[in-house]
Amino acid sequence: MEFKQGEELIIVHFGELWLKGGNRDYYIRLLERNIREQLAGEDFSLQRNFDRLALRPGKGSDADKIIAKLKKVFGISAIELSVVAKPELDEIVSAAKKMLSRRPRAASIRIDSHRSYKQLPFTSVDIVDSLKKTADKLGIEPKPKEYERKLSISVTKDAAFLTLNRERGAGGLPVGSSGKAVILISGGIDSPVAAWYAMKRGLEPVYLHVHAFRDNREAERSKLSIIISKLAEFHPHSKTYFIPSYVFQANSSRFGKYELVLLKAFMLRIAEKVALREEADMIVTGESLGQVASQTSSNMAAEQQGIRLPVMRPLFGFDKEEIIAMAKKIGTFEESIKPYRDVCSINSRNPKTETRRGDMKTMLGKIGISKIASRSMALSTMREF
């Protein structure tokens, strides 16, 4: 990519993904394709330069669009609309003295110069003291503290970059990047913020629904549909299995207090063979430790033996407010507090809160997990959003 005086250009950050050695390159390749993924349907062109991307959008292109769609792609650490200007001091200074002089004029600015081509005849404090003497003119005071706004500018050996807008990225590692993970989700407000988290440390979803239906249509009619398609947001093509739990509860409801335990443990059953059919790496859920009367160590440690992949629970020290909090940052809180006839919330009357390992693979050698499990394996259906 050419850099043309005076142009607009989408800069990209991607911060943690530089410190990745020699296997940056797999990173940012990874990055780059999910930016494309992302913008599909976007005019717009993509270069790296050196630690950063380089977007130029097309013509008729709405930058703001662009920019809101690449808060949501994992990997980026923060995002800035920049100008264009040569790799020369004059040219610089003069850049900056058009930007600054545009209406509405700050009354303060603070200023910050970063000269990553050291090769250059000036240096970053060169930069900063010049744009000081500038802002001065144009009567704006330059303040290291409670300013208004802020003046970055960014030299490369090709071009330098100026910009009065950054706006902070989604952060984390590129979806992909960390594997495959089969996400348990739910019609509550947990599990969508576990897979929000799952996705941040660059794991792909493969999204699983064991519900109270009798029917998977009526599922995928559900509110859960419209969850998954805001997570989707963050990460397009996502696939979702639709598993009814009528089987597991035709045998189960005769252990009364232990239904709730059993059944996390027929779900990760279910989720075991996904992952085997899906080729994943592990398995993610939305539980919290001690949130609610199942969610004990001892429950959770009974609920997954006999499990060979690993069990993540990425919301294991939040509380309930904390979670809250996030879903309604990433965008799932308004459907999840709706009214859904959950399997979850059927089976947790009065649940047994401490469950002997023992305990629990006698009831699941009776209950005969292995056939249940693999009869509402064959009862599934996959859709992708």
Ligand code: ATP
Second form
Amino acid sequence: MEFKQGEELIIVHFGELWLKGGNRDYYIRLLERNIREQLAGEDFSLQRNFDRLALRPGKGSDADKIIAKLKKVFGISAIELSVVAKPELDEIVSAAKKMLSRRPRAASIRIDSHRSYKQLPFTSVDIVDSLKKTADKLGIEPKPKEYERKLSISVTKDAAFLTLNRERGAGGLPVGSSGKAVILISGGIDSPVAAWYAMKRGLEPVYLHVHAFRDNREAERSKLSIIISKLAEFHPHSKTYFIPSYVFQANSSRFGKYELVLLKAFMLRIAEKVALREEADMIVTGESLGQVASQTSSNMAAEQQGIRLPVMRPLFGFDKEEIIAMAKKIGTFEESIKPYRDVCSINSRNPKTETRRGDMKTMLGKIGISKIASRSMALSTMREF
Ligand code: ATP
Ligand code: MG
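What I would like now is the form predicted in complex with this ligand, since the data block earlier showed the form predicted alone; can you produce it?
To see the whole picture, the full complex is given below, headed by that same chain.
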């Protein structure tokens, strides 16, 4: 990559991707693909530069807007807006001088330097020493602790990058790098947060929503689509399956207090069918142990009886308040608290808290769960977002 002295670049760091040894290239290519998708419509060029990606904003494009979008791409550990200098000591000093002279000027500064290319005729210590002198001359006190700003210099073979601000990325792994998961999504607060954590670990989401409407189209027009479009800000492509609950409901009402745990068992069976079709390896739910009367360990064990795929519950250890804080951060909270006729809230107000596995097996047999699941699956529609 050719760099122009003094030009601004957005530097994307991968973080955890470093741990992936031989598969690193695969992860980085996926990350590049995801970045391009996320920035569709923006003018930029993207290139790999050793242990990072360098993004050059096109003329007239807004670097801050690009950075805001990049902060929603999983697999990025940090984002920097940098100025480029030639990998020569005096060039680095003059670029630093220009940056440090910018207003508002800091009173104190910490200077960090790192060389990923070791064959240069100067060391990191040389850089730090020279820049300390430069800062001093400008009246900025070099301070290793309790500094106002940090100037980081990172030198590769082709260029030195100077940056005064380093922003945290979303972390995690590129979406798609861990395969796919079927995510049981409701209109509530929790499951969108669970979906976010699933994406964070590199899972591409295939959403599954069981609705209480007569017609799938009504569900497609509901707030659920808005919730999914909010989640799509973190990964633009996903599929959503809409499944009516009436076949299940027509057969389950006689089980009274067990209806809710049976409904979960039903949803997991549908999820397995969708997983087969979509080649997904996991199922994800927004359950959190003990959060509500129905989410007990015995109910969870009962509902996933006979399910072969792993059922992941990313919110397992979270308190409700922590989940709410995350939902606000992700941006789904406002939509999640709007009224919605969710199947779970229609089903028994006073659910069974303790379900014996043997009883569950008998009930699933009586209800004819496989048939119900197949018939419901045949009524599904899929929408791409
Ligand atoms: P949420 O806020 O996600 O709705 P909740 O605390 O209301 O969770 P439940 O209603 O018991 O708890 O749902 C537990 C999980 O079951 C949800 O997080 C979701 O993964 C799944 N689920 C609930 N309702 C539906 C639905 N209508 N369609 C698909 N999955 C659902
Ligand atoms: Mg719910």
